[in-house]
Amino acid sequence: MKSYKDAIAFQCLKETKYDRSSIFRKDNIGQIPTPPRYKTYPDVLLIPLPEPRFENTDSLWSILKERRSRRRYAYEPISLDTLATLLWATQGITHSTHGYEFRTAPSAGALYPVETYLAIHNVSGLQPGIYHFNVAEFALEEINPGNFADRLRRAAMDQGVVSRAATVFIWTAVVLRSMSKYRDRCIRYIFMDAGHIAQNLHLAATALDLGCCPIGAFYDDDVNELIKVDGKEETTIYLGAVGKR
């Protein structure tokens, strides 16, 4: 009879531990291609973003203690300007060298395997839809356009939440990104770096005034599928609802 230690929570993480035997020890996987390090779609539509607006807001100790998760949105819509905002607290290129750009939040290796989506409800400026954060260009490339606030609500759980947000963070993993390197202990700094990024949005959006809310109970692949990835070496695996408030 199995018990609950023999469950997979366990299991990875007795799986991905490091002692000082098994750390530099072989292991079976076998060679691990390097996926690019941006993920660009090149024959699609692509929105330059403005530039980030840094506008005075409470001191950092203030806005931490004013986070909160909230769920109530006003029917508004947020800027463009605001959208690239945010877009540049999460995953903003900081600073060059040596061949690697630094963001606004920490990645394991500066590998950055999370990419970011966003699905579009109300947003001055921008049509209804899927996009893609095009990091390097600091842009949006729209990949399905179309109002799916209902289908993604649906693929969460049927939380309103992610209905009545001007637009929804939706974050995955590009496994191989960090795999590449890190072999099985990837799945770890993977979840590390998106909680990162989320922290990041969620302190941004309080600095603006704004709602946020993290999401991460969702039929995955119902998310997958609205935003064309496989499943597989990219998968979903945090949502960030925003919204006014």
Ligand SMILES: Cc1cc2nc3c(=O)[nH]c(=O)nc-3n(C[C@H](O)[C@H](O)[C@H](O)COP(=O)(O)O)c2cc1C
Given for the second form:
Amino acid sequence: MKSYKDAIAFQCLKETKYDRSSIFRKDNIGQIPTPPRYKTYPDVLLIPLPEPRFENTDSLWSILKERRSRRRYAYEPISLDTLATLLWATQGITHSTHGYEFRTAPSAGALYPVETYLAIHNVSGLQPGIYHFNVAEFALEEINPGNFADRLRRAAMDQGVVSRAATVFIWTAVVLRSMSKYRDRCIRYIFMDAGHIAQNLHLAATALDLGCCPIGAFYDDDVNELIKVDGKEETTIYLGAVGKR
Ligand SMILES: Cc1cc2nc3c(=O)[nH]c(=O)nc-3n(C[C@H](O)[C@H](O)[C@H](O)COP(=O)(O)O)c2cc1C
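The form predicted in complex with this ligand is what I need now, so please give it after the form predicted alone.
Everything in the complex follows now, all chains and molecules, and the chain you saw is the first one.
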């Protein structure tokens, strides 16, 4: 019988450690192709987002004190302005230099392996459906119109927070973007990146007096099928529900 000491979690940590003798470990995974820096859906409807609005004057300190995972929301829409501000907070481009575009959240090697999809349930000015955030254009790409609130709730292990939300952020990892530089260690950095992005969402939502809840419990491939990613080279890693309090 195996013991907890053989758990994959320990193996993963062990196999992805850096040590002084071999920074790039003795893996045999060969050449790794580098995917494009930005994912886009050229054949779908592109919806430009309004400029983000920074109206809340609360201090960072009071926002940190106020932040809580909230799972009950009013059945009211959030506005497109609000959604744009939240998206900007998570992954908006804030600085360009030497061919690099830097964003609100840090990313290992500035490789930005995390993509954002949205399940829109109740956002004024947008029909319900699955959208992809086009970071470079600061726009939404409409991938699949329809109301997917119940399907996403079932995919999230029947957590009602997901269908009550006005929108659910669905974060995926384009694994090769990070793996092409960091080899197996990418698996650590991808999740660190996602944590930064999710915390930015949480703080921005709090600043806008919205409820927000991070969601790590979901049937991975059910969500992958919903947003039409392969579940291997691009796979869902985290969700964030947002709605009016
Ligand atoms: C990685 C991660 C995964 C989480 N997954 C879920 C989840 O699936 N469902 C849920 O209701 N809350 C989820 N939460 C929220 C936690 O339950 C919450 O952060 C914790 O109870 C602390 O409460 P607070 O966020 O209000 O401080 C998750 C939080 C994190 C950081």
